[in-house]
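Below sits a lone chain in structure tokens, taken as the form predicted alone.
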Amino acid sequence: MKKERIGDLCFFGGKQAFPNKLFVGRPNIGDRAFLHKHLDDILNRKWLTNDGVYIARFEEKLASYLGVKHCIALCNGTIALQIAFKALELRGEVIVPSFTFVATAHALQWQGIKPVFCDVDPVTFTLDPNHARELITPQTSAILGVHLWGRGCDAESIEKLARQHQLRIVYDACHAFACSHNGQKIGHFGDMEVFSFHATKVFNSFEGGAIVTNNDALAKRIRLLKNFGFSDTDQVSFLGINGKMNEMSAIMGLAGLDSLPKFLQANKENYLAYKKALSGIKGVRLMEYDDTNDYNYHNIVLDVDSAIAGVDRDCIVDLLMAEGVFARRYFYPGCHKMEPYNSNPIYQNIKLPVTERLTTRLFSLPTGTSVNKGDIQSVAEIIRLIVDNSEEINTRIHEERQPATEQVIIDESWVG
């Protein structure tokens, strides 16, 4: 049904648009047929993990399809990036950006490093080379970029910065599988890159993630560290940890890299369809790719300027919440502004001005192979209603929620 009022939108008792739920990251899924003759494969076979010949054909597969030299599948992307800090010994401080999913800077917590964060650049909204400059420290051994949906990081200038201060740089590519910067496939940037193929990711292997990389002693030692640090039968030679990727998840990994271009296919045409149905309205602009290097398309994302289209990015999405089209806030509020940053001390009076200005206006809409044309269409018109009643809609949210705040401490009242 076509929402043309107010009294249309769910949230004011109107019928919900979306009764099945659209979501952000809905998983992408490759050739049932083929994941059921292999699966059948794996149980014959009776070798579930521990590097079996999926394993090693999906590593292979990854790395020609990337042009590294090394690929090595892991269990998921948070242990992948546990692992890669391991395997350069970093201590110390890693300057990484607040905005990004909290388990970039908890893998660094997790080893006992201290995440220094760092703004990031407004208008590609990745790690600010300038800002990192003035973080390095005699403490400072790496520094942690993140290609944010999909757009590289200034590699450039990041590994010049990292040069004159003898840095490591460890890329956080967990949103940027199959895209490139300047020319070149993301993955060949830094001392490694870290994948994650998690079931909301463009390509998924179920759970999953992955280091890449071009140098051969690290690659030695990420299969050792991995492995509990075994590198004999019965020899321990690092302190590792079990991070190895089953046979089930390899399988999920090679059928999703058949479908590969379908996926990507469907992303970008979703994006276009996106572009033309959002064109126009007021206050809301979509985050835009380019026409230089590839990109998955897998992040479909909204810059709410409230001054202008009257209505803030959370009015927003609550209303879109309501029609089952549950969009996301991405990365509200920050990393520096959750647990246990918010509440160290060290954090307190930290200046992310760019951060804290795009974690209250950003925010992700549902796109993949599991949204339509339609779906789309329906989506951009509701936004479209939102903002051309952005007043009437401010004060009716304002009149309804008032009773229902004052009961709420009514009744906690009463139960107490």
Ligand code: T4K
The other form holds:
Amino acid sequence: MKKERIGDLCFFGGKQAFPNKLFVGRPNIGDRAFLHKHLDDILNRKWLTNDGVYIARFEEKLASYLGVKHCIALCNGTIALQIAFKALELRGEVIVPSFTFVATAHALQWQGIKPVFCDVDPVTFTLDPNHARELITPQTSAILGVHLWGRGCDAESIEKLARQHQLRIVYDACHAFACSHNGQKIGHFGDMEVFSFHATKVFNSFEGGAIVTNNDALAKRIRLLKNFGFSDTDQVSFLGINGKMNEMSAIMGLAGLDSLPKFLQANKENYLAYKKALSGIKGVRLMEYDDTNDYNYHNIVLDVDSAIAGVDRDCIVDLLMAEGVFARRYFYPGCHKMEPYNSNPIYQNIKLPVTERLTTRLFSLPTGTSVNKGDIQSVAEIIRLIVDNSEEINTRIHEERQPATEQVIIDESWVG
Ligand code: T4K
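Next block: the form predicted together with the ligand, after the form predicted alone:
Now the full complex is given, and it begins with the chain already shown.
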């Protein structure tokens, strides 16, 4: 049923639009017959992890898809980042955007490396090389860029800066599988790039990740690092960890990779459907992808200018949540405002104006193979209704406002 007046909104007593809920990050799942067949094979052969045949096949397929020399499959993106830092022997300080998922910063901190938070470019939302330049100190060992939501960092300026100061470069490419930058596939930039194949990514291996590099020596070191440092049976060469992917994850990854064209197509169609359905809503702008590169369109990110829309981002998110649309305020409030950074005196006076502006304005909407065009139309209609009636909504919300986000989260009907 189309919602036409404020009273139709669930927050104000109307019927919920999506009783079955719509989630950001709903997994895209590949061919089930393939999965079942190969799961049986894994069980029959009784080889479950530790460089099994499916892991090797997954790595080969990934390397070939990306056109990189080496791909090492790992248990998740966070451990992959940490292994990347260890392989490069990073220490001291690493420059990293605050506007990212907290795993990017935590992976540094977990290794005793100080994340030095950098602002982002207001257009691409990726690390601002000019600000990065100001943050370089004698302790800086690397720049860690994030290809946020699949849009590539300014790799050319970062490369130049790193060369001038003899810094290593790592890219967190967890959002950027199947994307390109200046005509080059993501995966080829910096010393190495790190992907995530978490359930919420464009394709997944349940949990999983990979490091890709064109550097032979680094690849060799990463392979040792992910397996406790074993260089031979009973022979440990240095401090390693258990970062291995397992066979079950590898077949999930293989199934996802085979279905990737289908996932990319669904995402692109959803993006275009959102674009059409949201057009003309004042103060609400869909994040753009230019035509010159490949994107996975896996993130539907909206920017709310409250001065024009008449309502703020949080109001729209609360009203959508009440409708069963689990929109997310990625990446609020920014890593520097999260623990352990926020209360650490060394982070007290940092100024990241672009990051701080974006964290109050952006939010993500559901997409992927679980979302259909009718869903998109309904979500956009709800947003349009909110903005068209912003004045009255603001008045009523102040009277009726409950913490809607919390209410919905503790409502367990959506779990399972
Ligand atoms: N770098 C960047 C830039 C990243 O974005 C990430 C991860 C990493 C590094 C680290 O990579 P991994 O170590 O995770 O491989 C989720 C994911 O857990 C996380 O992987 C992802 N980024 C991040 C952006 O999103 P949360 O805290 O938002 O997760 P959660 O549990 O709230 O779920 C997100 C949404 O997905 C919900 O709407 C529910 C839905 N969902 C989730 C799962 C797991 C499903 O529908 N089904 C599922 O199975 O972090």
